[in-house]
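As structure tokens, one chain now follows by itself in the form predicted on its own.
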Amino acid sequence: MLSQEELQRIKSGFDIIGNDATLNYAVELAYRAAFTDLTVLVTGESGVGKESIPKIVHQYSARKHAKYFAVNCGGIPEGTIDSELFGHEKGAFTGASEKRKGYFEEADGGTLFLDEVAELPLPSQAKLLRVLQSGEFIRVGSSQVLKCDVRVIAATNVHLEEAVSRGKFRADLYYRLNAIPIYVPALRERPGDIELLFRKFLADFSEKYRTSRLRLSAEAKKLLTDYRWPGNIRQLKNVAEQLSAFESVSDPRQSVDISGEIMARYIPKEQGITLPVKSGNDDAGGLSSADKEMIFRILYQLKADVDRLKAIVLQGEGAENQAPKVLPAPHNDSPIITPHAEHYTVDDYDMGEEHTIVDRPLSIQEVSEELIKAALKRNGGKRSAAAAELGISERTLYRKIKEYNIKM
């Protein structure tokens, strides 16, 4: 067994925090399998922080001077999955104008990560297991047979032994797959990391945005650790970085103290049902990452002007030492921070546009749709400066024009 120095120093190294025996005993099964060169499957829920053990087993194997690709199969159209793993001939289909290699060749000598594998179509199953088996592919759209040297691992939030059952999943892959399975346990089944987590959470924010420290009352731990957390260690970064925007003041030198009152606003109720584990595209159908990620610098910027111009009308009247308000606190049902009841909207908060007051809440596409055409007018049209300024991608930015259709 690893000692307790080598295994923090490990999970220290790819930035894994907790000290529960089952994910230490993850962690120290990924390292032994570093020294193999068979296949590794990891299971767990989502969020619970998979892609972690593929990184550990390349860094610690003979590979690790080669090259690492992590590909997400449940978010590559099923058609074009063979052409991306395998790759294709210039003509093999229409938009193939030129001849393009795949991850398995790119990684030639290296390893391959395969995340959510579960949502691979069973013809793209067969070449899988053959490439594991013997080596060898072939490109769409020719009949060369090529080899390869690939060390695979695979993810899923699926239970595949019930896949296979299903006619869903090939027995042989699942067999060939599992040399050697490695479980990442739910937060819920370690308790005792969910404020090591949690508190972590608080102080990246905290540094990343310049706001104050959130020091958590006995109360709201309990609250943290009592919650199931079916979205696990992504739901509970989530929660963190949605009380930094909203309890903490644009001040690093200060401290904010949270009440067991006022986590309970950001603690999802429960429903009396625990939801299935949607696989395939996390952000489908709800909330982007990139989404997420643009409003809450938006949020944060905004409150930090307020914050400002708060501090100068106090010390006018001679009231340096009151803190500022911040804005009002999400409801407990309420999974995603939007703003509400007092009628706020996106120009109540000097956004360049012309002042409107409405009498509904605003739905996270008009306050997106919003803050995207504030940003293209004070950058006058310019695209890669509006990007830049929501912190979102040139390519999201453009997908969200086309969305809400803004009209430039």
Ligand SMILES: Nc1ncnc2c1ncn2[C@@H]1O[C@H](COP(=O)(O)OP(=O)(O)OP(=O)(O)O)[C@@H](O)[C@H]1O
Second form
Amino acid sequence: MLSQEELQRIKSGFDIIGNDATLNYAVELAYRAAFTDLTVLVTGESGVGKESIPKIVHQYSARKHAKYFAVNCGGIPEGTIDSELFGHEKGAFTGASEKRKGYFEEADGGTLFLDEVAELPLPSQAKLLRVLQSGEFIRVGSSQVLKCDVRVIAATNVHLEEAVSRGKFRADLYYRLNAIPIYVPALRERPGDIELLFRKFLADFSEKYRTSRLRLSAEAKKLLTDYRWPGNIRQLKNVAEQLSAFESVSDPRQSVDISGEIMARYIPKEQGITLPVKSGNDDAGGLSSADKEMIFRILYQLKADVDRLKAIVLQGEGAENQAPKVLPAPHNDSPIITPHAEHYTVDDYDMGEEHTIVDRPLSIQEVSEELIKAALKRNGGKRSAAAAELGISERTLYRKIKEYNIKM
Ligand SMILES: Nc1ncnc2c1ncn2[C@@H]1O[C@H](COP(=O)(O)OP(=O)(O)OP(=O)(O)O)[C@@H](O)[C@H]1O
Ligand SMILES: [Mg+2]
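Let me have the form predicted in complex with the ligand next, following on from the form predicted on its own.
Entire complex below, previous chain first.
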């Protein structure tokens, strides 16, 4: 067992906040894994903080002076994954004008973090298994077997056992990767950490923007801890940023009280969304579970957007009674009236010329398309950020953009 001081030192070294025993256990496992060369599989929902784990493993391992690469397998188009991971020879495919080393070659002697490993296509999974078993790999377009010494850490927010049972992920690779499993708990599994994290984020933002401190009432705290936080710490951080953007005043010496009523405006309402998806075999012409998950998240977000629009209207109605809010520099000159300054102005909702209000219910495709366009727009066309906001992998987003023929 690590002592409390040692544990704390590791956590602060990697900016990890929280004292919950389940989180401490994950950190301790990462530390212990560092002294072996076994493959580590980091699991946990989206936004829980999986990305710190491989860094801890690398930093405390004998490989710490060698290279560390993090590769997001979900962010690389399927056709180029093998070349990214294993390299290619000159002329291996159209556009391969030069020979290129892959990550396994580059990271020789070091650590390779394969994030979103469930997104690897099956042929690449076979190649990954080979390199894990023997250190051997072949560049695309070559027949020469090369060798490397790379420690692999993989992460996923997908239930890999289920992916195995659906034939999407190789069972042998799963067992190989899972030599040391490290589970990073969801935020709702460590409710004691929620307030701690939230306060830390608020303090960071008020320091960054030089704004007032925010003081949370007991009701506001209760709302925070009662909420499910499906987007985990990433979502908590966003809410802290929105709250601090809209409720602070520009004097760092002042403090502002946050009532439950104010806090409620920033926390999405949870009830009311049930998605009528057909049950049965995913591949029988219906929606895949990735699609279902995306649609669910999109609808969820749509609901949050509607709530925000409601808040705009309500706030507009009561505007004359309210003290002006001071905000950290918004990104354009239009008046900000939504509790979401970082990303939205009313114009961003594309109401007006481009959109007519339709009476018929929107189809799932139309809803998805709109949400994807809005997310891309809010994130300046950056797919990785838009995908993270929508809670889907970059690959799924890429596929949807192609499928819906979305122009950017
Ligand atoms: N314990 C923590 N203390 C402080 N910040 C944290 C903690 N855990 C996560 N974060 C922050 O939360 C955000 C999300 O973390 P991270 O990117 O590691 O999530 P993830 O588990 O990799 O999610 P995904 O599966 O969606 O990629 C990051 O901004 C990270 O800095
Ligand atoms: Mg991640």
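Worth saying up front: this structure is predicted, and the values here are computed from it rather than measured. We call the rigid core the largest set of C-alpha positions that still match within 1.5 Å between the two forms. Residue numbers count along the first chain shown, from 1.
Core-superposed comparison between these two forms: CA of E6 displaced by less than 2 Å.
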